[in-house]
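What follows is one chain in structure tokens, specifically the form predicted alone.
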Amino acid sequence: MSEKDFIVTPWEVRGEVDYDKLIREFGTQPLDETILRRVEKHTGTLHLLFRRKVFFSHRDFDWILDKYEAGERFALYTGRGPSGHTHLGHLVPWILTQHLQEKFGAELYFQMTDDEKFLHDPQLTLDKSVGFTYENALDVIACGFEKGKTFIFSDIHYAKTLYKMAVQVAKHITFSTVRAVFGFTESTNIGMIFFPSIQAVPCFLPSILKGKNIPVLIPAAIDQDSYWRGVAREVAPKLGFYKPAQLHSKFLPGLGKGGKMSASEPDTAIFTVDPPEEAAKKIMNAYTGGRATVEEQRKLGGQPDICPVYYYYHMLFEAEDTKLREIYVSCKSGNLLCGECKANLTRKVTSFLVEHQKKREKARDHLQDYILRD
């Protein structure tokens, strides 16, 4: 694989990502200014995911602001592969979803991929997928999602509401269809043939539950729209349901050179259940945009938009648009170093760590509130 071609699927992210190629190949549509001066009037100001772009592409976005200023709710919609501890990668979307939530008061239903990160893994038991499930839910409810509007399920735990929605939706699509948009082979378990009729079903869940059409969007990572663009979008009419509405996001970068933040490379991966002394060391090692020796980063600057460093304080941890424009030229100038920029965000990753995880172990007394049973 050459520096120029990547790789974008549900199940791996490879390479230097292309966004705007991604745009064209998925057919989705760019958040222009024009939609996100919509939302605006509605949150009062910018989320910092959608004023930086992070959250980059959109399917019928502009659709379900239409129905809320008609005066229709929509509900909410994403979730979590459970295959290991939840890092900050996962949280990009979850962040967002939130922000959405508290501002247009849209209830969220949290789906857990126990099974389908069973029936992908050759190393994984059921029994740790589904541990992994209330593991990652405490995650969940640490970003701040509100009791009684924000409902998380196992799919191995609410199969008995999710399976009768499945196979209605499995009628409808065919093996060479989820062949031709997942790269499915002969090879393939027909566990995972069968699971994007699952993943189908919380776009309908809302209006199941409420006995009414209810619009659904979608915040998730851009790898994940295959399962909607290629069966829920495709079906929904043919069950009589509004078709799910998406956003999409970018990735945080692993702190590696190149590539998303992966579970799969602990060592460039911070993950939310990290002592903050080890989350210190991981940032400390990480590569950077920085030249070899401190003489040529004076001289030639530092390259911000290669240096997954800066991108942390870009996505995630700073909040001030003047501030993070100060760490670019700074960087650029060659008048900030990497050793200091590390220091820094080594100090804002593990104050955000140490509240989160006193926030994790809080919602271990009321998990079972936010937990949705057949």
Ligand code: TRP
Second form
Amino acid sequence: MSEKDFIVTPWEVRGEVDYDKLIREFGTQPLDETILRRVEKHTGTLHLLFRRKVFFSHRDFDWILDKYEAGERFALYTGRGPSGHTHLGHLVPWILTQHLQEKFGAELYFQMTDDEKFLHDPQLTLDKSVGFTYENALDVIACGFEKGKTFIFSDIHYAKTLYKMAVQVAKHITFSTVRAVFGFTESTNIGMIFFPSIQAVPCFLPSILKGKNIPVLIPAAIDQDSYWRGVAREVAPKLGFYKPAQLHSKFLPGLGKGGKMSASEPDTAIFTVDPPEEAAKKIMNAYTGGRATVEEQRKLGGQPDICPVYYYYHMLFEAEDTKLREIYVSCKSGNLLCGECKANLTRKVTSFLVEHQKKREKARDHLQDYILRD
Ligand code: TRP
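Form predicted alone done; form predicted in complex with this ligand now:
What follows is the entire complex, opening with the chain shown before.
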């Protein structure tokens, strides 16, 4: 793999991602000013994840807005592969999803693919992945989703409903399609080969449960696009449903050099259950866009564009654009050094974690109100 190469699949993200290239390769649309102005009409001030192009691409979002403006409600769908604890990178799409739920009054269907994670990870037992479904659900609830409008389900525990729909999806999808879309091989286990039909089901679930066609919008990181492009959007018309629309986000970088935040590199990922002192240590050890020495940095300035610490402000921890700009400018000019910048971020992350962990514990008492069962 040369430096310019990168890989984005549902199970692997590697290299320096060229997001414009993904728009071309996946055949999606950029979230341009025209559509953002339209969103703004409904939400008031644009959410920072829109403003800062963290969500950068879509499919049929304009159609969702057409429907909404014509008085038709859409449902939201997103999900999580519960292979371990939630980290900050997972929260990015959830934060935007919560915002959309609030502004558009949409129901949310949240899929926990404990089956997928069990099938994919040779070490993970089924009990563990199902266990993480309910641990991760606490983080979802802590993001502020509305009770009565938010339906979280485990693939394993909600199988009776899902399976009936999944076989109808599966009948229309050949091995040669999923092999091409997901890169499956002769040695891929057959559970994984069937699984994409399970992830397609929630695109149609709101319509099934309500007994009428409901538009569905999926906010998710762009690595999940294969499911919608290769499976859900292909079968939708054959089964008599609307094609699901998508909003695609970029990845939150890990605290190391390059690459997205990943649970398989725990030293460079901040988990929502990390004790604040531990998160602080990880930030202090983070890779930055700083120079080798203080003198050099004063002279040449830092490099925020390649700095994960800067991206944490940009994507999550600095809501005010003017303040973010100040950080950028004073880093570039050599005024703001990495130590101080990390210490400031640590304060923000720490207070976020303390608050989130409180909400997360409180969510234990309400968990059952959010869980969809059959
Ligand atoms: N496959 C996803 C993962 O491993 C989980 C998932 C299921 C999902 N349905 C989704 C993610 C819809 C985003 C949107 O994380």
